[in-house]
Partner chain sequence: MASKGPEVPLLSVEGLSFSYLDSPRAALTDVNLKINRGEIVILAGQSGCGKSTLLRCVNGLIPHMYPGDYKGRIVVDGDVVAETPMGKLAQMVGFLFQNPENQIFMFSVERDIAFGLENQGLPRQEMRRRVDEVMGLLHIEPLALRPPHELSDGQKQRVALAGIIAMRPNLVILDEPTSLLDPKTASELVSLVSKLNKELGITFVIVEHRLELLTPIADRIVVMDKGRVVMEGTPTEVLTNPASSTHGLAIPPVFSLYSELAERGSRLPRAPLTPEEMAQELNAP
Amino acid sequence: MYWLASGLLYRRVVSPFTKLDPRIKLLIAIEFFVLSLLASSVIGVAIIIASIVAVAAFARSLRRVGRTVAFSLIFATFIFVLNLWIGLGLLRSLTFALRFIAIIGSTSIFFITTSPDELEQIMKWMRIPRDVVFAFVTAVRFIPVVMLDAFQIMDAQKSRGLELEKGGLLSRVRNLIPVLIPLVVNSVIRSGELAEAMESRGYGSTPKPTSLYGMRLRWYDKAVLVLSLAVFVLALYIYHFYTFPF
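Using the sequence just given, produce the structure of the chain by itself, in the form predicted on its own.
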């Protein structure tokens, strides 16, 4: 599971897509998300997934997006089997499963290609309270770090003879205690270090702090904005007036 946790860590990749204004990347992700919800056929959802794959390849993040999509296949399979079991039919069950994959892919495109600093700028641009912005961005930064800590602790405890995969459900839950205790201790230590760093930098002393970097739409941002909106409106028109055979 290291590959999943490392896939959640932001890594700067130089590509034309990552150079876009973060608001444009958010708009593209929202457009994919809306189209995924509106698509009602296997062909329609498959076209959206193919478009997401093309954008991920253009952003040079296809492998990292593929990690999150591969992890979502577990839940997509559950959705397919559940809908098939309740009698929705093969094509409709497959549509729901593919729709879930498309939704995961649309959100992954934004979070994988957008740094936490850019995410903070977007939330400030939306006039979200500063404390809420800081808490959310901090969670985005630390969730993959905590996951990596958990996997490292599990490997260390396994090397000491802890068996996590054997026994019943209750036995497995009890075996997680040697993992959870050091994980909680590490998290508390890390939160204390973060609080000291915030205090030393005077967090909260200025009501409206300024930022070193700002967001500004450049000519190619505006071009991508117009193009994405045009494609989005065209897709809505096709979904509204054209019915796919399956």
Second form
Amino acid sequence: MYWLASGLLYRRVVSPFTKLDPRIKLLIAIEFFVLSLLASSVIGVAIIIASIVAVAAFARSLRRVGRTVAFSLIFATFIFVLNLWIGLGLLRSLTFALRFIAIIGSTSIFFITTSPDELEQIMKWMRIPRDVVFAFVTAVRFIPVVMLDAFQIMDAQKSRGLELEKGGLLSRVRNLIPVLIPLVVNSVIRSGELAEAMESRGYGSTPKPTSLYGMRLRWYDKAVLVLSLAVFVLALYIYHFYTFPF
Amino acid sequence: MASKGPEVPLLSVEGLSFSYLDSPRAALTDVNLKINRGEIVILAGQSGCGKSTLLRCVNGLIPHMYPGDYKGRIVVDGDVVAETPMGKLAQMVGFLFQNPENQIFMFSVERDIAFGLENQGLPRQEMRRRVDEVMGLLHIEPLALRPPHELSDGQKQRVALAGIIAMRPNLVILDEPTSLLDPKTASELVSLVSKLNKELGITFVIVEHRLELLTPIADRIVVMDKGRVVMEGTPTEVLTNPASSTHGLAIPPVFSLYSELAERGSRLPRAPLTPEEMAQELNAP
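Would you generate the structure of this protein in the form predicted together with its partner chain, following the form predicted on its own above?
Shown next: the complete complex, the earlier chain at its head.
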């Protein structure tokens, strides 16, 4: 449980990739995403996965990206078996399964290397209304807090004799009710306190709030931008004019 | 300390009565209170006596956020609270709530300190300057880039306070600021309050049950009971008055000892505020 919770927390890693402008990171992720959708051969998808691994290593986040991909392996296996079963053949089934892994890998690279602060800036840059952005920000900010809350409630209920790990699937789900109700009540109280604190710090007092941080494309970002677009176009060219043997 | 005296008070509560919507009972009844610039005032009283309601009236959450039956008026720095928008009040009155966790919104300390300034729409250079200045003042520079879930309770409290001080309010309200802190961190907070009061001239209104922590730095104690202000005066005046214990205050031992000595006829020349001062007085020839 604690292990799962720690996976949801953003950890600041310093690497040449994480230092990129978040928009460039988003662009790279989208490029990988599009290429994975287009690739229709095992070799093609394998090359994309290899490039994703290379970028993840460059971003010093190989282990975290690997962990996310490991979770997706169950689904990839399911996709493989299902396609094989409906008679799509070994190679195509394998392509579909690998494509799924590539898609998960490309999106997780973005979310693992981008801090919530940067996500917020991208959302503002996309002109998403401030209230929506702020709701997103507080939701992410309070993930660890609510997690901790949940663990404390679990401990408290266990110490009163609640047996969470007992019984079949249905009774296990039912066992969670005494944890969920206090958790929801706590969160409602917390949201009231948050609203008071927001008002007290002048949230919404000006229609044009500013931000301590900003996004700026440096020469380094521009170079990566050009490079990634060039590789993307090259990949599209290969995809269009060259057929891999399998 | 900033200038004190009988000039125009920073905060004046005039005949304030309030009851929450759908509540038959009045939370505040005819409260009158004046607080001067540069004062540190303790607001004391049992839980449910109306302290929190009064404080929420002072920073405008009542009536702007919580409607109800509102009579009388509050003037802060020349502005009538009920007629002043929350955004302006936020710059005049800072409010440190009991749980610092629920006042930190952003993913890094420095960004959270800037939250109120962003809401004001200040330019980036000005925000940067103020954030750095406040972090220096509160000694939290090493935490600048830390996410809130990596901070201790004491650090969270400092960060929440920094976010308030950065908005440069004249009046800061602290609602039971030491309730989550260990004794050492609590006394550090008290010296910080004293420092901010001396260096920046900030006026403090502090709700606190552990009176002995704050009496050495407080100018006045205001005691509330059942929605009314029942006692008011210097810490010595209030805490050596036999009536104070009937309002549920935990009298610090220094004051009960002083009263006891006075009762037995050995009057000390000066009322002590701390055990150290008491020892000095007793050893004086």
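What we label the rigid core is the largest C-alpha set whose atoms superpose within 1.5 Å from one form to the other. Here the structure is a predicted model, which means the values were calculated and not measured. Numbering follows the first chain given and starts at 1.
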task = Would you mind checking which of 208, 74, 161, 85 is at the hinge, with one rigid block turning on the other between the two forms?
result = 208
ask   = How far, in degrees, does the smaller rigid part turn against the larger one between the two forms?
value = 20
ask   = What is the magnitude, in angstrom, of the C-alpha shift at residue 201 between the two forms when the rigid core serves as the superposition reference?
value = 3.0
task = Enter the rigid core superposed C-alpha shift of residue 184 between the two forms, rounded to one decimal in Å.
result = 4.0
